[in-house]
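Read the single chain below, which is given as structure tokens and is the form predicted alone.
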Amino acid sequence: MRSFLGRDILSLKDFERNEFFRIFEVAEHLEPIARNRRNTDILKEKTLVTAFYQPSTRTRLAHESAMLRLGGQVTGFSDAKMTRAGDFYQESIKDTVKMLEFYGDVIVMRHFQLGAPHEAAKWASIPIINGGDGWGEHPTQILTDMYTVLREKGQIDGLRWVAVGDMRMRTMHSLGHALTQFDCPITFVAPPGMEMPENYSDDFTSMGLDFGFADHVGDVIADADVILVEPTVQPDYTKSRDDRDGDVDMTPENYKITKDLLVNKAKSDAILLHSLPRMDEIPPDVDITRWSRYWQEAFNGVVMRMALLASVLGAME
């Protein structure tokens, strides 16, 4: 197994099966720290730099919280327009990361440009973690989701997944890449115009993923052990910010996960995941049902980022 020390976390297409289990093992070891709301000092001499060119709640704050839980420090920016990377100068990724690498020991980057973290990794002498790149990928979120499934179900192999939402979404691409390493059939359910991009479908096929497509979540939810949902109402991920004021379409009925749908059609022990934020695809009355796991998923987001930071910085090698 390859070492995680000094490693970039850019795409789950790069992960081998045993590497998933290694990072899950580290997460399980560190989880009590976060669960007990305590800190440790294993990264007390390290600094995380956050470079967020797009809005974020969970990804940025989960990484920052994880670093603080491990005793490290945090610096960075959450609005590129307040930096030379986003004002008149439009500083290049190369120039930006060549500066940021002097300010810390690992960089987490979210960017509206597809492949931006990969470009950063070419120039940085410290690890780059992809916090989401345009319509590309979001590896740390899907590692969080996979860890949540493992903790909730006790296994990953043998579970059948249904993924509902916009298949152009970066989480869906990382999910497909992750599941190629497990025995997990998956059905993707998306509205017209939001189908899985062909290049990702080709990747999944070449890597042996057992996948299919459906038009209505009600037709496939009965077989699902894991239901993963993303909005069908999305911002434009090719922009630094989408400033629409709410004048957007709502979720078509075919792609909503309602309490009635869960009660009448879902397995009693299925689990429902959502990386959030949500629109109206999961109504609030689902939150207190036995299927919902998105709050546990949010907690595990801190744990998983703790595991990744501790691993790439050598504290848990």
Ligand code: CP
Given for the second form:
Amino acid sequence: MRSFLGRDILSLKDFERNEFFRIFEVAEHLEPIARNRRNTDILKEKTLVTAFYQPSTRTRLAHESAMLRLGGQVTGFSDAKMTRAGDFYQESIKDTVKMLEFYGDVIVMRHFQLGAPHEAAKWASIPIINGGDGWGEHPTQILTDMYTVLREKGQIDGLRWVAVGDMRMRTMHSLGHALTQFDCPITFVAPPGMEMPENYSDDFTSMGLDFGFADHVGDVIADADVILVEPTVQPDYTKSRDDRDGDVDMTPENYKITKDLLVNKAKSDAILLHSLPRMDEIPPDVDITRWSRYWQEAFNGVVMRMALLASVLGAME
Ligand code: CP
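Can you swap the form predicted alone for the form predicted together with the ligand?
Whole complex next, starting from this chain.
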């Protein structure tokens, strides 16, 4: 197995099966720190730089919280417009990371351009973690989700997935890549115009993923052990910010997970994931049903980022 020390976390396409299990093992080891709301000194000599060119609540703050739980420091920006990277100067990725690498020991970057963290990794001498790039990938979110499945179901292999929402979403691409390493058939349910891009489905096929498509979640939910949902009402992820202009559309019934649907059709022990934020695709009355696991997923978001930071910074070799 390749070492995580000094490694960039850019895509799950290059993650091997045993590397998933290694990072889950580290996460499980560190989880009590977060659960007991303790801070440790595991990374007390280290600093995380957050470079967020797009809005985020969870990804940025979960990384920051993870670093603080491990005793490290945090610096960075959450709005590139306040820096030379985002204003009149539009400083290049290369020039920006050639500065940021002196301000810390690891960089987590979210960017509206596909491949921007990969470009940063070409120039930085410290690890780059992809916190979401355009319509590309969101590897740390799907590592969080896979870890949540392992913790909640006790296994990953042998579970059948249904993924509902906009298949242009970066989480869906990382999910497909991740599941190629496991025995997990998946059905994607997406509205017209939001189907899985061909380059990703070609990759999944070439890696032997057992996947298919459906038009209505109600037709396939009965078989699912894991139901993963993303909104179908989305901003344009190729923009740094996409402000709402007037009313937004509601989610069509085909892509909504209601309490009635779960009670009447879902397996009794299926689990429901959503990386959040949500629109109306999961109504709030689902929150207290036994299927919902998105708050556990949110907690695990901190645990997984602790595991990744500790691993790429060499604290868990
Ligand atoms: N799930 C997720 O990536 O949330 P944020 O956009 O708030 O980081």
